[in-house]
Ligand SMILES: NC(=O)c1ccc[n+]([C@@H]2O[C@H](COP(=O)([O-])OP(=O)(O)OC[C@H]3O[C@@H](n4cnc5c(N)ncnc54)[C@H](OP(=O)(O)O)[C@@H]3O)[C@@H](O)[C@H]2O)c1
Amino acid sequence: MNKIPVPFKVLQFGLGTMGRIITKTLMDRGNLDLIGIVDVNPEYAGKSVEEVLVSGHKTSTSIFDSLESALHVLGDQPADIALIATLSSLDDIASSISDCFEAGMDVVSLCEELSYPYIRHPELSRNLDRLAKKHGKTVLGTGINPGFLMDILPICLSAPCQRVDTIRVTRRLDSSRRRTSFQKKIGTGMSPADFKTAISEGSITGHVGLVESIRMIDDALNLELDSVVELPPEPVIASTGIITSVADVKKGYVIGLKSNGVGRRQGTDVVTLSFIAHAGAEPEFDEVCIEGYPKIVQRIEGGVQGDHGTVGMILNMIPLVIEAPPGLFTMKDLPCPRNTQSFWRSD
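May I have the structure for this one chain, in the form predicted on its own?
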C-alpha cells in the first residue's frame, strides 16, 4: 500500500518584495506546506497571507508579528524549516536564526552574507555553527547569486579541468525587465553626481555577495588567494534617452551599474566576477570562462531571471537542508543542488 506523500512544513519570515514572490510559488508547491509568515509590518496585522496577496487559495494562512506569537498559536515546534527572506546583513538576522534553532527548525535564508560568512563574520559564524549543532539543526544561505551562478556553477564546471589558471564569471542583465525596486537600487535615473554621492553614503552598494562567492570558490578549489576585493560600482551612462518603469532617463544620466569583485594571488587576477545591470543591456547572459586545460566556456543565453532563480534555489534546497547533518553550511558543502519538487518528508 502506497503511503500518502507528506509535505515539508515551512514557516516563512518576511513578506516584502522578494518574500511575496517566494510565498506565491511556495503555496503552489505540492511538497511544501506554508504554515504561517512572520512579518513586523503593522499593515498585515489581523490579515491572512491570502488577503495580502489577493490570492485565490481557499486556505487562510496567518501572518504573525513575531516568532513568539507564531509559536503561541502554532505550537512549540511548528515547522520543519524556517525560510528567512528579510535582510542582507547576517548581523540583522542572526538572532532570528538562533531563535529558530531553539524552536526546533532548520533554517534556509537568502541573506547574501550568510552564503559564505566565515571571513566577514568569523565569530558569529562559529557561534551559529555551535548553536546549530547543539540543537541538531542546519542553516544555509543561498540564492541565485550568491548561491549558484557565480560560485557553485563555476566550481562544478571546473571538474573536467586538469588545470585551472583563471576563472571569470559575467552576469549581464537588462534591468528594465526587473522589478522597480531593483531598478532604483542600481541608480536608474540618477545624475552621475547623485550616483557618486549614493555610493559614498552606502545607499547604493552594487551587487551584494561578490566577495562571498569568490571566497567560496577559493575554499572549494583551494586557490590560495592572497586577497579578495570588491571594486566600487561604476555607473552606466545613457548614450541616448530611454524610458523605464521608474524614470524617463535623459542622455548622460545613469541607467544602471557595473560591479566587479576580484580574487588575486601573487599579483594575478585569478577569479573575476562581473555583474552588469542596466536598462537596455543586450545581449543578456550568464557566462563562466575557465582558462586552463581544457578551457571551458559556458554561456546561458538570455541569462537566468534573478527573482525566479532565487525562488527556485531557496525552495529546492529545503529538502536537502532538512536531510543534512547539523551545522552551518554553504552551498559547496551540501549535495549537488537540483530540482526537488518531487521530494517529500521521509516520515
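Predicted model only: the values in this text are computed from it and were never measured. Between two forms, the rigid core is defined as the largest C-alpha subset superposing within 1.5 Å. Numbering follows the first chain given and starts at 1. First, how it differs from the form predicted together with the named molecule.
- In a rigid-core overlay of the protein, V73 has its C-alpha displaced by under 2 Å between these two forms.
- Annotation for L87: C-alpha shift under 2 angstroms between these two forms, rigid core superposed.
- Superposed on the core, the two forms barely differ at D226: its CA moves less than 2 Å between these two forms.
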Second form
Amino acid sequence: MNKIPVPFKVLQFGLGTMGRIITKTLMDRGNLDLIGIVDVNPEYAGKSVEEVLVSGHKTSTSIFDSLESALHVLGDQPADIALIATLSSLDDIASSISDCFEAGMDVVSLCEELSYPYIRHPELSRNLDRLAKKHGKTVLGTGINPGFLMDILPICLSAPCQRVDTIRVTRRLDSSRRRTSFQKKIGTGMSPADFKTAISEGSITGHVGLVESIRMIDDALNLELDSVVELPPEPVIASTGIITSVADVKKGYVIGLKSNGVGRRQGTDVVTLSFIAHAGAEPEFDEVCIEGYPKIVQRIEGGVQGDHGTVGMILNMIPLVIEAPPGLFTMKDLPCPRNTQSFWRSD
Ligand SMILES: NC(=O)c1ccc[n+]([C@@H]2O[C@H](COP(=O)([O-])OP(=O)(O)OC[C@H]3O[C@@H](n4cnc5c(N)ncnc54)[C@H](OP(=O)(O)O)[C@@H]3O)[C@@H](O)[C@H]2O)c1
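Output the structure of the form predicted together with the named molecule; the preceding block shows the form predicted on its own.
The complete assembly is shown below, putting the previous chain first.
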C-alpha cells in the first residue's frame, strides 16, 4: 500500500511584504504545512493569517507576537523548520535563530547577512554554528540575491571552465515591478541629498549582500582575493516625472540606485558585481560573464522576478536544510539547489 506523503511543518517569522507572498505560496504548496506565523507588528494582534490575507482558505492559522506565545499554544517542537523573513542584519535575528534551535527547529532565512556571515560576524557565526551542532539543527541564509543569482549561479557556471580569470555579474531590474519595501530601501522618491544622507545614516540600506556574494564566490573558488569592497550606492535620477507605487517621483528626484561590489587580487578586479535597480529600467536581465577558458556568458533575458524568485529559493531549500547535517551552512555547502515541490518528509 502506498504511504500518504507527509509535508514538512513550517513556522514562519515575518508577515511583511515578502512574508505575505511566502505565506500565500506556502499555503498552496502540498509538501509544506504552515502551522503559524510570528510577527511583532501590532497590526496583526488577534488576527489569523487568513483574515490578513483574505485568501479564501477555509482554515484558520494563528499569528503570534512572539515565539514564546507560539510555543505556548502550539506546544514544544511545533515545526520541523522556522522560516525567518524579517530583517537583514544578523545581529537582529540571531536570538530568534538560537530560540528556534532550542525549540527543536532548523532555520532558513532571507537575512542577507546570514548568506555568508563569517567575515562580517565572525564570532556570531562561530556561536550559531556551535549552538546548531549542540541542538542537532541546521541554519541557512538564502534568497535570490544574495543566495543565487550573484553567487551560486556564477559558482556553478565556473564548473566547465579550465581557467577562470575574472567574473562579472550584472543584474538590471525595473524596481517599479518589485515590492514596496524594496522600492523604499533603494530611495525611490527621495531628493538626491536626502538619498545620500539616508544611505550614510543607514535609514535606507540600498541593496544588501554584494559583499556576502563575493565572499562566497571567493571561498568556493579559492580565488584568494585580498580585498572585497562595496562602493557607495549611486542614486539614479528621474529625467522625467514617473509614477510608482511608493511615490509620484518628480524630475530630478531618485528612482533607484546602482551598487557595485568588487573583489580584488593584487590590484586586479577579479569579481565585479553590479546591481542596477530603478523604476523603468530596461532591458531587465541577469547576466554572468566569466572571462577564462572557455569563456562563459549566460544571460537570463527579462531577469528572474526577484520577489517570486526569492520565495521559490527559500521554499525550495526547506527539504534540503532539513536533510542537512547540523551546523551553520551557506548555499555553496548544501546539495545543488533545485525545485523541491515533490520532496516529502521521510518519516
Ligand atoms: N536574500 C534575498 O534575496 C532577499 C530577498 C527579499 C527580501 N530579503 C530580506 O527579507 C527580509 C523581509 O523582507 P520584507 O520586504 O518582507 O520586509 P518587511 O516588509 O519590512 O517585513 C518584515 C516583517 O517582519 C516583522 N518583524 C520585524 N522584526 C521581527 C521579529 N523580531 N519577529 C517577528 N517579526 C518581526 C515586521 O514587523 P514591523 O513592521 O512591526 O517591524 C514586518 O511585519 C528583509 O530583511 C529583506 O531585505 C532578502
